[in-house]
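Starting off, we have a lone chain in the form predicted on its own, written out as structure tokens.
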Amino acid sequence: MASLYLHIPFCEHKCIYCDFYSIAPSDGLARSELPTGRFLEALKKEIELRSTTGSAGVSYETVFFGGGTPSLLSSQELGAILGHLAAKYSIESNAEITVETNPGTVNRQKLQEFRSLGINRLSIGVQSFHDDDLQFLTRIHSSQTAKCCVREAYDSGFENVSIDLIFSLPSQTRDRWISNLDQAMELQPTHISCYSLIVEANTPLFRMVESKQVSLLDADTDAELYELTISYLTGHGYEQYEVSNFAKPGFKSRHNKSYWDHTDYVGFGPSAHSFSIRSQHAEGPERSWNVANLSDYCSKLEKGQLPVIGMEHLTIDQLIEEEIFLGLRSEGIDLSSFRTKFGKDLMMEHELRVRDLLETSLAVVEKGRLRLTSKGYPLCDEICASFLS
């Protein structure tokens, strides 16, 4: 399995908690004045340049437009990008093609146009069904706009619709979070991603917390809300297949799984990352990342240069660490595959630690995989650290 990721670096407004690279209109600059034309030309050039380095014989099963806010682009612009990709890469006929979508940036007609392009999955950034929460997060949409967006997605022919929600907002209570989940169930998304509010450095939220304008929930309350989320969603027919991700049967994100399964992916756009487990370099598997600046990104490509700003070749020890971390975060570590890849028996190497996890019901071994249980997921970071130490 291999995947393609495209980072679209434009937003109508930067949310206070987001640290992903994007640019938004400044005061006095209209959305139409964002440098989309220059970016799209640069993106086309990057697609062409990268297609000559290692894509021969590779078939791509997923395409993911992230950002930023990819749904700010017109259907014609997205169609042109897909056309460039199809001309240079072998994309499977049943590929999962996802566009991250913010309510308030699309309407029924635009969604229908997206669907006609072959886009078959939407990831809608709802975040909350309470308007005061949305105002705090500085989202551009209302609760009703979010609900309308999900309904119109289904009406436009999408069968695979995911929504994002954020819990542990300041002063959030158990009942208020349940209200969010209840309203999500009314819409019946096929996939739900639930994230705890994280304070990232160099964001407005970070400065608000530092200046004590905002007080975060304590760790125990955060853990309680997370455990509630697992119980609620699994009780409503969703399968938890990663720390933050829940899906109805048959609707796990194939693109996300490609990351967690350590398969190849190619990233396009400013700040995008690429990874090749099948790297032809003698040094071994390769990870690289693009410059996180739109002007520098475009300038490099206009000179015929790839916009890569950093690269590393992963050692066996690094690969083992990532295999453990990614596996425990998601559907578990395939013990046979681990032994074949690294010549190590994970169960023997960490016998006491594994036994402790099994005896305390934090993990199970099923179908040849060591995976965390719903009781173990909230402790995922600590459990991973104990293996890596």
Given for the second form:
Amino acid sequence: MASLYLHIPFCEHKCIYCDFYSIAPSDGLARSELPTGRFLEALKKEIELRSTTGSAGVSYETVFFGGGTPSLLSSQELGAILGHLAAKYSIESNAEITVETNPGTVNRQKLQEFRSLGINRLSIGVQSFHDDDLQFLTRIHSSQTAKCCVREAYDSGFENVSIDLIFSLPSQTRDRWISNLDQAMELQPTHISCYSLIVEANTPLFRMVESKQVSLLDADTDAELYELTISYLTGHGYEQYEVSNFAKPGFKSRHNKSYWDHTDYVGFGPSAHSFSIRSQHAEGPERSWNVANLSDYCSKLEKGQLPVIGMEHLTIDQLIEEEIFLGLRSEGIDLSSFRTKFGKDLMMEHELRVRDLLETSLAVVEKGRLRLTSKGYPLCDEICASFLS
Amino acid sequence: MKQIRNFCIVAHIDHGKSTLADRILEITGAVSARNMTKQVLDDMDLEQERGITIKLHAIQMEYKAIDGQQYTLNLIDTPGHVDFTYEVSRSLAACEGAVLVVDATQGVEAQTIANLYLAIDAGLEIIPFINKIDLPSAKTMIDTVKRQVVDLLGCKEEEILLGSAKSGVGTHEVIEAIVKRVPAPKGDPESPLRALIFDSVFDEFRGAVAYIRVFDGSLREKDHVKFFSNGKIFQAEDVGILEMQRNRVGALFAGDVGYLIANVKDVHDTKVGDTITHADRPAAEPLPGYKEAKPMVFSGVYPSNSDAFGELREALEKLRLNDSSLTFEPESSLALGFGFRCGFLGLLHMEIVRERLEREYNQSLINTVPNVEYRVTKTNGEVTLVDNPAFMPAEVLIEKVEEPYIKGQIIAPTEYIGSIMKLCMDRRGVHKNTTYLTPERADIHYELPLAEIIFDFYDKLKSISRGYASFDYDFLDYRESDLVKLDILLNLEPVDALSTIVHRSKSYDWGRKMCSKLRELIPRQMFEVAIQAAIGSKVISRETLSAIRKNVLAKCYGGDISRKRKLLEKQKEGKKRMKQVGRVEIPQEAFLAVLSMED
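What's the form predicted together with its partner chain like, now that we've got the form predicted on its own?
Whole complex next, starting from this chain.
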């Protein structure tokens, strides 16, 4: 199993909290001046270049268009990219093909076109159903547009629709967050990602917090909202399969899981990461990443070079660390496959720690996996650190 | 012998002792101005940084005086801190005279007086020198300072020299005064040998090097010498005088200052204050004044990383070669693993040892709260010394506990007397008397439990007196006190390394502060932590550290994984430096929590 990721580095507007690489017209360009054509050429080139190394015999189960705002591309453009991929990679017929979609960048017709290209999953960046939250986050859409977008997605034939929500916004109350969740329920998404607001360095939000223009919620309130989210969604038929991800039965994102299961992924586009556990490299599994700059990205590919700017080879200890924290973040660590892979018995090696977790109900052993409970997820990083030390 | 002058310089820190020494060396040509990095007498990095002389040294100079005669001058350096009173007294014992340096802008300080009294006790001729007279602020002060000196020494005002060691003004006169006023050594060159060890250092290649002053007789290479304190006999291999380097001259005679190398492997055999004599013709009596240097302050020293125990032992052993006052014995703690209980002369000595271990030996350390040594009489009559609070016997087994007291002297402007007395009272001090050096300057005497001054007494004193008070102390005696052992429990498990011994009257307050400080210093854990202070089985204070509720990064997709792993690795490093008691992880700073407790 393996996955493909495409990073589409364009946005209509850069939101204050976002640190993903993209460029927007407000960066001094008119919308029509965004170098979409040059990028698409370069992307095509990258798809060709990467397909010559190590992809033979591998079949790809998921394709994910992320960004940036991939839904800014026209359906023709997306279709062309899918065409290039299909020409070079063996993509399974039932592959999960997702496009991150922002309300306000698509209409019913465009969504129908997406669907007819074989795209079968939308991840819609709703973030909030309150207009003042959306304004604070500097999103381009309103609550109404967001709801409309989700309904149109269903109407256009999508059966797998995910929405993103952000909680722990400044001065957010428990009631307001519940109201967000209530409104989400009305739309019946098959999948919900709920993220606690992260203040990333080098974002306008970071500077606003630094200069005390904005004050964040205290840690205990943040914890309370998170605990509430888990109990609310699991109480409404969603299964938590990762720290921030919840799905109706049968609708976990296969693409997300590929990251957490340590399977191979190939990333295209500026700032995209690739990972190969099967890497033939003597130093171990390889993770590499592309340059996070559109014009450097294009120039490299125009010269026939991969735009890779960094890589690492994981040592066995690093690989074990990742297995542990990725496992604990998601659906648990498969104990027998851990033993097969690393020749170590996790339960024996961390006997006291595990016993502690089980006794305090922070974790359970279920179907051969050591996994966190809804009580354990909020302490995930704390628990991971205790395993690593 | 009559052309020899042995002298030292007595001063408070920063009053210019080392600068004056430098000038004297320059004038006598012992060292050229060009070769001189400043203050040659302080040759350890640490000493130069702290501006204090820790190890003693001596240097011999030749000087042609105005009277036309050639003199041999021996300058013997003295350490300038209260922790080293005994060492100072032995250096003084090697001299016939002392230059008393007083800063014209500061006046007489506690340390000046303490060392001066030692010098007077040793029968030394005192030459007062008021330094830094060229500073603008000296003008208004100088008459006051002169009066202080006259009062202190009972000398005539004309006998006081004035100058500036920095610019060299008046320093020539100091040397002339040494020649004229300091008596030549007395002693019988024909009597059996008696030489005083006033310092010793460890030389990697030669072993222990004793710095000595010969009082009677003579000492030649190949002589068999005996140390009075332990009766050990060694053969003198190398005998000489101390110039910028050792100068091997083969023999030393009554009145001389020099060194002896005798294949002694360990500085503990060349004890400061001990007397050397000949094995075949021993002196009947040693020179007076010898004492075993006794550690007064104790602290647990543990490696941060428990694997480094062996390394720490090696470092301490090496350090001890050069520092005969340092003692250490292995001990173990449930919280900290294997380490050492170290004994120090005082707090400064403790700090110096810690810094040298960290800097010169690259050790990462955890120190426990320093404490004194208690004398415990048990109900069965047995008397034991307790230098680690964790080993204090149970209260029911104790008949009485005695603790060391010191005689403290504080000199400060009179306006601060009130707050100083309050501080001393808070520290269970007993006021003895207060005299006035001048109408504006008081000399305050207290008897204080040593335990009460080893924490932050000196810092507090400095802060309440805006830096004007100076302090000196000397060991007095052991006195019975109502002392209790205060234990700290984390989730009901006692943390041995956090136990302290405190006076009963202070125990509640102490317990409360400890708990609240620990609550600040211990990070929240995955579970609630009860922090309790207890005397015996009675809990006297409690704080609750609530459990951490959330610590998880919201997003972790393709590009985040490496970043996330690095974050966790960092967190892991942080945890490695924590010590675990039961399930509770304690940061290293917590073990010194007491030192940062607020009033």
